[in-house]
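Shown next as structure tokens: one chain only, the form predicted alone.
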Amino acid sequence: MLLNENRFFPINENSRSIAQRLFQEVEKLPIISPHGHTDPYWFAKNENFTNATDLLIIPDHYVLRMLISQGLKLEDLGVAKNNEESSKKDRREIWRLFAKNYYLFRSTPSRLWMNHTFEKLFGINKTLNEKTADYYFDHIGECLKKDEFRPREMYDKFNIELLSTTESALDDLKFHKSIKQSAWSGKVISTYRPDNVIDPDFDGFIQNIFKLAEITEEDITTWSGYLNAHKKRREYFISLGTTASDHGHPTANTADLSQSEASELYQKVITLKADNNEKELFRAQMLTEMAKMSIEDGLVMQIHPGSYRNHNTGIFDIFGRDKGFDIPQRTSFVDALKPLLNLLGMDIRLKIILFTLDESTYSRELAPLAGVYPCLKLGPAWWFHDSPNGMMRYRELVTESAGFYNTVGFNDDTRAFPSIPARHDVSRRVDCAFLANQVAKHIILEEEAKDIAVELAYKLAKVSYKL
């Protein structure tokens, strides 16, 4: 077997037996996936995936970055260049290359997720390596031809209750419309991601602003028209089931400018006269504006700051965004959020979920902030910390100040569809391990731990994302 049934549980026999009992309470609960980046096209068209490479390697930037770090090239891994619709690189050869280098992933979350997919989804229990590469590729390929491995059928097999994708403010959501109009009972909703019409440094920002004007029929040359355009797009997303927005800003900075100050700043931004400090001030003001809109329309606001995105300019120019070159950086929350929190932080209608790539802020800033401001909740260990040790550190650092009920459970934040059950399995096991240690130390009762385990695995995500 590739997976041990006691993976991630405590070594101590007493704590391990408690964790086993807790896990029985949550193992088969439905999956709520309230934030991620899977493609709604899959569920709208419900076409068979073609091969293991396109399903498991090319869309997964976790896999790409490890292989790149050892000298492999994106071209060799089938990643298409900006001027290509898709790479013509032979998929079997790419898989063989991946299998030959699979040892690189030892002790990484990627291998945990992959092994879970191999065993639980495809029924494989042989180790992946150069010798077994073709067996894997052929076996997975044969599986993917079957009806039960189409996207909707896998959604049901994974016991997913709800899955949220993420689309830009300019997306027409045609695939979400198609899903909603179909007879399928699966629930796939979108998340409003307006970065491409908020961030002046976003590639094509000015063109995007004018496309926003065209879609909404608003005069985006004025500050009021620009804000109205956002309100209209949010209304459109909400009409198709959206319950949350998402903001991937470089920092968590917020601002509270007057109407005239904001209008003047906006004019500088759209006429390309803003310097770097003014661009950052504009992003900061827009987080506050988005929070104001959330009070009005009820969207839960997610803030994902602290990533230096597309760190390698050459890779970005050739291959585009999201190719593994996003790097964590220091993030301030106490000072950065103060303008927004002074203005809106006590309004119980506002719900903001904070994420961070800077673990040093967990106990120093995030947990104390969420432990007092009613609008704030803490998102789970994210991205580079989406791992057994990262999740355990998160619980250890935030629980004493924020408790469990100022957190929002787990979200997988994935582009790789088959990894969803694997990631939720890891999260549930780690939370059960944490709770088991709490029970063994007589901090909480086992009956309380059972309740908490269910909250963390299922209920908190539903409540926090208004699902």
Given for the second form:
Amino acid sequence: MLLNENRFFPINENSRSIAQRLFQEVEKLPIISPHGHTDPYWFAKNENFTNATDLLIIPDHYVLRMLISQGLKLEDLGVAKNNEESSKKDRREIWRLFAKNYYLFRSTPSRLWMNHTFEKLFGINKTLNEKTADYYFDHIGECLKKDEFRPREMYDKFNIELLSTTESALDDLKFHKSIKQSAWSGKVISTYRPDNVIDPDFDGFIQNIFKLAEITEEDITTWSGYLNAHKKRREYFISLGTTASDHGHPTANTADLSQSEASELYQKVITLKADNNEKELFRAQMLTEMAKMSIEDGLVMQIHPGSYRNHNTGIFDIFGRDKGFDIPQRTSFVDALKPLLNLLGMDIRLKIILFTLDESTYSRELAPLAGVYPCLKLGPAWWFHDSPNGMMRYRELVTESAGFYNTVGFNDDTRAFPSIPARHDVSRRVDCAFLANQVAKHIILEEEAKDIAVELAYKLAKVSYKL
Amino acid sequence: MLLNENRFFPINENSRSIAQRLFQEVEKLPIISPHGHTDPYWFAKNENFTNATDLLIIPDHYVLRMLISQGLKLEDLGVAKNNEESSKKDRREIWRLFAKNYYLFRSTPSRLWMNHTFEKLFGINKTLNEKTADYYFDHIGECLKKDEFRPREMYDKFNIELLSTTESALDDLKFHKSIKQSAWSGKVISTYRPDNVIDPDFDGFIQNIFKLAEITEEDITTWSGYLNAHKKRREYFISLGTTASDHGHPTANTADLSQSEASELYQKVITLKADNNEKELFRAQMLTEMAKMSIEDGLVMQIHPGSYRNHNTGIFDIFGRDKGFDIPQRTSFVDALKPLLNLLGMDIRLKIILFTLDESTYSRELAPLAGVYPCLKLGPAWWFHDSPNGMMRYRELVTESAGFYNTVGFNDDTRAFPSIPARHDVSRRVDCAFLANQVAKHIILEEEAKDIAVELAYKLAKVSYKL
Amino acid sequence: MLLNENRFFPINENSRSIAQRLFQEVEKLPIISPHGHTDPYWFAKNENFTNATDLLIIPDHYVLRMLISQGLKLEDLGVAKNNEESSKKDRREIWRLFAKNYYLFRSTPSRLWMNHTFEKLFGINKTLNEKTADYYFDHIGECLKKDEFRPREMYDKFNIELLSTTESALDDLKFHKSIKQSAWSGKVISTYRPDNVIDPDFDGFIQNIFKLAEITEEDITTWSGYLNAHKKRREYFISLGTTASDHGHPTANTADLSQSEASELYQKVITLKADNNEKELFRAQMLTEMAKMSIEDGLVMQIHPGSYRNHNTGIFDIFGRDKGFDIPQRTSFVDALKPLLNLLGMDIRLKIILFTLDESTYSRELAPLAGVYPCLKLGPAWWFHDSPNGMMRYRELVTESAGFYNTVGFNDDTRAFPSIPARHDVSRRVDCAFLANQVAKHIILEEEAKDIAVELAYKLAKVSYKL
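So the form predicted alone is up there; where is the form predicted in complex with a further copy of the same chain?
Now the complete complex, all chains and molecules, led by this one.
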């Protein structure tokens, strides 16, 4: 057995037995996955996945980064260079390399997710290591050939009720359309992610703006045309089921410029005359513009600030984005959000979900802000903090000022489709552990904890994301 | 029963039984409340409170902020606008609104304090919810009509030995005088809080300065006259029992200007020619001036930095201060305090108690500073961190570098008079829990823990505040 | 008994018994002390220590700072002023003062280390207090006269396998030479610490540069001569066993200047024309230069940033460095290290061990950085955080993103030679406690935890420091 039935529960027996009872209330609830990065192509085409390495190693930046940190190289792990379509590396050899180094993942969430996938999805009970590497590779390969391991069948097996992917503002959502038109009952929606047409530092920003103009038939040489283009794109996303937007800015800065100031700034930005401060101001103003649109069209905003993307220039130049070299940075919210909150923060039609990679902001800034502004809700522990200890710290640092009802349940936020049930399992167990400790310390009653557990595992995600 | 006798104690049985024994040593000790914001009027006049809503909801910014965060409006909660004397909203209706939303407070300190008040003060054992709302409102209303629920009687019932309120530098302390002259034996003193005549950004700063001149008959057009005015006001406060001053600056910055520089700066400030940096420098210099006066007159300084006051301009304009919209900010102490500490930090006549809303400074800055400078002591977990987890984090992060004897015991810091025993109860229990864990891990002996528990619950407050 | 056999272990019985079993695997392992500040003179001369006060109080800045914080004065504790060779204060009187105030150290690591030394080294079982002060002073004094309490005999008794001291770039390492040439089998090596010839703000920087020139016979008026001087000194250290360098900069800033820019900057620095920004840039560039040299000569770099040294000017002027007045500051790594990491971060020949005094960087910056860059490893909880809670927080905050194998085992980092076994004992116990909790929560297996415990206690230090 790779998984113990009491994993992540409190060590104390009394508290553990409370956690067990709470977990019974939530274990079998359907999964709501309101924010993530799976590929809608999978669900549209429903083709079989090919092998363990392409499914579980190459696209998983958590796995890549740990192996790289110990001296392995991206090219040896099958990661394609920018000028290659795909790596020619032998998939079995890569898997063996992973197996040999699997001990490195001890006590990391990657191992928890992997072991869950191995046992629950592929029915494996042996530990992964050098000796079992080939067995794993072969067994998983066999499984993946079967119909029951195709994306739609997995989705159903995982008991997913709704899955949201994330697409850029320029995406045609053709796979979402095709899923919608299909006979399959699975619900896969998109999230409006306009960073590539908002962030002047994004690769190909100007080309993206031109593409935006083309798609929307708006005159993006004017500020109002540019805003209209966003509105049209949001409408289009909404028409296919989208309920949220997502904004991955370097900071949480917002602004409240007059329309003439904003218009002038926009002219600088699209004529490449904006300096770094002006680019940042533009991103800041655009968060406020997105909030204004949200009040009109109802999209829930998500703000994911504070990641220093592509920290290593050499790796970025050779291999591109999302290879494990994004590093969290100190983040501020109090001054940063003030312009937006002053303008719109008391409007109960607005919903903004905040995420952070800077845990020092949980108790200092985020819980106090979400604990008073009706528009603000707190997203779950994110990315590096999406782990048993990270989730526990989140509840411990956030709950006393923000309560439970200013949080939004769990996001798996993953590219790794097979890990979705593993991640929700960790989250539900850790929340039950937190609640069990609260009961054991006589802060809440067990009956209340049961209610709350269901909110955290299921209901809050539906309400918060308007699903 | 709303309260379990083992609330907040460790979950482990061995550690819990140690905590129980430690708590027996401190449970019945008198309450020292050396810093808070109750209204001296109550104790001077000893009038009956009117109803549950006016006593427990409308003045409690913790309660207001949580309700607002879920979309309720200040006007619906009976909060008067700036242009109203008081709200006309029906008090029973407000109470019902509160009762219906009471589940929002699960796992927040507000509920702990409220439940303690309901059970211990009003003898209620039913859970507050929509159904029991009227029972609560009626029962509390009945109680409040009785003599035994008047402020002085409550003070005695709460076993308070000393209570300090906080008054501005311009206050005449007439209620304190009247309390002192009364036959009642309760001890209610004030704290000298000069922010409104020190902070150039305070509403009405210039009028306040003129009022200060009038009261003290000093020529506040000169720097030395201004300083003399402070000295006279401090003397006056001291004559009525005051032992401490309090300084709620946005940052912990201090300065050490020459007298001519300080004098020039003061001229700019009172002629409204100071820019933002100069205003900050003036506040910084004034902390140092207050420290110099403390060495002379013995007042213990308290510095409460790091709150972004009145974060929402709209709310402030309509409803004014203290409505739940103060948000903690990142705070620095090491550079900020250096000018003052270089000048006066080794003088053992000086006592400065530091507070923070930025928990990342506990182990990084505050414990190391208080663990070496004889003038510095650490105030307890403050405001958003005045909660079971917040207090536990404080001890865990502070003790190893600062020990117990560089901390000052508990402050309830509250406007909510009925919550005082609840807050001290939480603090005593959490400190006993912390100490019990230290005993159970064999870091200290149980006999030592008993000593320390009494210090933390009672003695350190008296010594630190010179009571 | 001063020490309980279960000290620092988990309170829960199940978890505690796991910790006991894990500890059996590591308790008797030899001590690797790869970074510290003991005096090589002791091991070269092997003279008897003189008395308890000179051995345990006067050189221990942890002890001094706590006593000062409570109003004692450095002069009364036997600390020599800058203009004295040594203090004339009676050693027994100082010891009595310490004994009387020993209760101040409750729950601080100083007491843990002291009690361990008292019981394990000197065989004392009574509590230290005013009454036992003389007994202690006499007994320890008697012990110190015996051969078995001389430095080399202690080293052997402590089961030390290797001890590294730290010397400035200008040191002749004569004591290390003499140890090496002696018949004694103990291994005492040095660490190359060039701050005094790199940091333009270091006392006597220019004289130090001239001394560097003299020692190396390099033309330090040129940039290349200056770099060559470093190379020669590193070679000399390496010839006597050194495997690491150490850099105590105020920040973690690095730079990547062109050689002509660096050369110009160096000219400004040695002609005293550099302003504060240029001095910082010079320190930053020198970290990168040290990294380049490390790739060539194999020295492991250690970076210890973030201490505000000599915070109190008065104390520094009278008593000098290292008197307890160094205070941690907020520290940033992500931007700061980028120039170095962009240039050299993927080179697997480079090894850099990072330390921090800012615990907020553990999960936000350090673990994510070390979890991807092959050159980066994380040093253990440092200085104020070298304590049971500090070590536990380190593992809890670091492990999920960096794993165990991107950490380097324990450093005692001490000037207090007798405390070395005490410090390693705390570290081994706390790591076993952390691992036991991981086992009890079913995150890792007990067999894995045994492996990891040995890595953390012994193996990782040897590998990481190339010992």
